[in-house]
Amino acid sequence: MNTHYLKKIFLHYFQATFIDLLHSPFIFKLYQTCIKKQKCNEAFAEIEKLRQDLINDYTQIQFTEIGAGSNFVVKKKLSIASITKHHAKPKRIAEILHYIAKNNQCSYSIELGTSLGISTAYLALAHKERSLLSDILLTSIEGNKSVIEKAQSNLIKLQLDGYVNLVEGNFDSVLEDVIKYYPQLDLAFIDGNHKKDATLNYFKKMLPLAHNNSVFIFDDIYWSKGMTEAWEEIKSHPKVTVTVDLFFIGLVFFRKEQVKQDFKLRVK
């Protein structure tokens, strides 16, 4: 049992802040357009009727752990059945990256850990919802060769693959080489090595990309204390002005003109 998660989840319940306690329009505005739950999309429909699918596909492949740097590695069968339920985001979760991909309008965007390419597919459909195809640059690396070709294959279900680039490798090898391709950095969304050093390692190697109004979203910021140690140092970091506790993920921003404020919402 992951007590810290549990101990952690019952206090975000009691200290986040109700929406009609808001006295931030930024913050107000960010959940009425992007964390409340919107009107049904109908989009949304066909990315959740692949992820069924998924649930119900017991095929094994081979799936890599892979920790920071290359002495963490662990090879094993797992079904895509399982992949999905345990690494995919949920439909709630998905819901606001997509929002805040297409209300912000993030052009250059980059996601580590594509997984079977749900959350993937839901950051691609917000390009495709503004008419944009030629004008962005949707990167999404993963580090098990069989798990990014079955989210490519399912990419090209939903008819979303010309709007992502996939990059398979290890994000200490390959995210250099990625962020070298992109100007600026209007949304970065890290979903994988839920470990603190290498979290704080790859914030640091995307903040010089960040602009006024990019996003940064963590993952998972209170499955482990190393995760919560991580979360708490990027808030205090001197570039970021406004950070968004939702539990499950963490939003980052950082716009000069507010003043430097921490938020727990609720997710609902």
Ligand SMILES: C[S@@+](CC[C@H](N)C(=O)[O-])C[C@H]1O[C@@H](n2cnc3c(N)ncnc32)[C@H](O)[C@@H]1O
Given for the second form:
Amino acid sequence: MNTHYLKKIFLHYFQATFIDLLHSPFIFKLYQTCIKKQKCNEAFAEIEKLRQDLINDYTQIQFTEIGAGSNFVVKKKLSIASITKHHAKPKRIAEILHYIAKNNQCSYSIELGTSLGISTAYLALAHKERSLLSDILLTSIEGNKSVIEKAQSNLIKLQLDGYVNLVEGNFDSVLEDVIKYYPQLDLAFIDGNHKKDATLNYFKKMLPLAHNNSVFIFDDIYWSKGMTEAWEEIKSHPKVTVTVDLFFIGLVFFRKEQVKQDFKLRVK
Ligand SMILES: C[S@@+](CC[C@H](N)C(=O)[O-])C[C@H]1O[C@@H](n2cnc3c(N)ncnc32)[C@H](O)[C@@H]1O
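Show the other one: the form predicted together with this ligand, since we just had the form predicted on its own.
Okay, now the whole complex, with that chain kicking things off.
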């Protein structure tokens, strides 16, 4: 763990607002319905059982570092177990993603960084649970061929493959083509290539599709100084009104009726 990250996590726990002191009805509702621990959803158990199976799977697959993990293209073999332990969002964060997608009535969503499909499954489940209500489109992009193939088989096991399109390719080359098919973007989850310029570039590419009720979610905003600078720049963008810093992820809203305000909350 780097010193920047440690310093920021320490500060976060001092600076984060206690929910009882929140005066914004929008943030209070968001906290109550998405961030606070909710009653158990039976379907989460299936995903978590799959996560456990992956953690016990020592099969080696080809893995190429294409994001911020490396400045060079490094090809190596990694076990499914190691990829799961190091890349998949923890249950608590994945649950928050699920409830945001579900309660925000997200129909058009994008995830950058599928990995083995754990967070994708939580998002796909939210789309499944409201699929009768509207058209849905969830796309998840991943640059590692063998990893996305395994994600596809994981989603089939969970019977969630019908609710998500997996696209293999580098975000830098495929994101533009993917969003051409989106009339709007209700939710974007950026969970790969944690570099300042790349993060800002993805934000700017997707921004024209954001509307009043969209939410963009950035992972690992304190992973490095560069990521924190990207987060600060996103927070100060004129189209962004409300942000919620949960330390592990940052939520960005564009609601015109809100005064510009940045919140820091604790995930318990
Ligand atoms: C942290 S993992 C995603 C974890 C996943 N969202 C989950 O919680 O289960 C990030 C993934 O993004 C992929 N990635 C990083 N940079 C990329 C790029 N520029 N284009 C495509 N994929 C990329 C990596 O291969 C890795 O699998």
